[in-house]
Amino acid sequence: MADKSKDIAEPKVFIISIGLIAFAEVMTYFVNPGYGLFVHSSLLIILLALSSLSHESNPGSDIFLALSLAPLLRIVSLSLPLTSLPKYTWHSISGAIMLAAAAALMRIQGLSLRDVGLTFNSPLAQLALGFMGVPLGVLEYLILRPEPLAQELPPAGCVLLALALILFTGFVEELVFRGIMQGIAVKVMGWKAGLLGVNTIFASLHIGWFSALDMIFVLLVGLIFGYIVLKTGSIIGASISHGLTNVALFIIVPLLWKSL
């Protein structure tokens, strides 16, 4: 009976976490950022506590620690006083914090580089997926029409911003979501639930763009990325594609669009 209750615990926490992350994002962008930060912080503490209390007795509890990376990502973006700094500095510092958190989690759970997809399996598939980033960025620009991040930056600043987007949003977010979180969720929950659940979390973290169409777009792209990562065992192609999507979305296409 005890083993059965443990088996039930992870799916319940998984589903509740998805709902709370979405709720926290709604509170952040539609009500008050402070309320959203409180919900994210509370969820982070709960997940860390669950992981600590059940780590030795229940290997399936690895999912609790993995899920904690999602609220941590939003806490970092909401709480760091970086708005006065150049955008490339902001992305670099927040990304470096998340990379350190991901590395710590890998060490705690004994995950190797191969375990989180840091291997160049199926190179042709990885390159093909990587180059999809530019058209995906164009499509997402047509949905969101964001202002260019590099509008007032010198050429060197544009290059630094592009590198920051590739490394600290493309690579780090793929490591967090498709490499660590999805990998553990699939082991604990099964591939269908793990794939859908983690990419639902990823899509919900885009609520702040106030576009239902973009959330659907991000969910579908995330599912494609996640499925390819599952099949190939590598996040390299998804990381390149994610980074190039953001470069096209926030730098290249807005500047070209405004010049037409």
Second form
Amino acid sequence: MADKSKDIAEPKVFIISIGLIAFAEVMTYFVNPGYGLFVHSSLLIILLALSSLSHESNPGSDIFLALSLAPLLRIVSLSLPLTSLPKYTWHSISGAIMLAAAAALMRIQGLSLRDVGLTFNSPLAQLALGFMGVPLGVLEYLILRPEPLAQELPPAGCVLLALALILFTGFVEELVFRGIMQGIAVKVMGWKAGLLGVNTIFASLHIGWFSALDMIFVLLVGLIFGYIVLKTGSIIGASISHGLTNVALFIIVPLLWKSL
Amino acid sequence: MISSITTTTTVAVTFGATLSLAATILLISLLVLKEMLSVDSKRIALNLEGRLNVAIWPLLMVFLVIVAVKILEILA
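Switching from the form predicted on its own: structure of the form predicted in complex with its partner chain?
Full complex below, order starting with the chain above.
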């Protein structure tokens, strides 16, 4: 069975899919968001069709279903009427929608919570990885210098926003990329190709920040997170770390930096 | 390290309504496709019908947000 899945989920198709996702991102941010949405939508339908067309003869085709979460993520974020909503709600709304997508995929694939890394294996390693989030956030702030998200919020609002960032960006993105996508990619393509491929997709979805240095940073951090998830079988530490990175990047460091 | 919302917001200022409309058209297309596949008894059609839910559920939620925002705008 393993040989069979390896035959059909060829590395070539995997690489082409990654290339097309990156291409769609380039179209979105450097050409026209409408064209980008069209390419992402086409890619979404192709990946869904590929996953079901070859499903009968090839369990390895599940990888295409997992990869479909990447164009879906961009379609969701592009089509939400974000500018009509308060800035602090953006990540919660898009994160909740992607959580629904992840849940639907887990149900269809028959993935358990343990399968997607929702276990607390190696607690010390998870905690250590979790606390790495703050220095990573400071480092990424020095690269990106984003505007603070919580400029006009009261302290209680800042706390709620921080929790929303941890849950809806940290946890949801780790569930989608490291829990589901990497989990399936590693099974089908092997650990090196799976790890590198999924984290290349993750980095390419950061093209919209218009910083090559940030993309390299995200790729390296993604590879570290991915490797630890692979070794421990848990996304908890990576989720905390990812969430704290975003809290430091968008709430704490910008406010401290402005007050200096 | 946020991949979902990047500089999408600046994009949305100019193209917001068009992109929302495009996503709604995509949702309708997927729903039509799902309906067509449901009458096909082939295994592949049934597979695809189930897998379309991965895209349909989130797009339905996007549609609900679009409608809710429009209603709030009208009420305001």
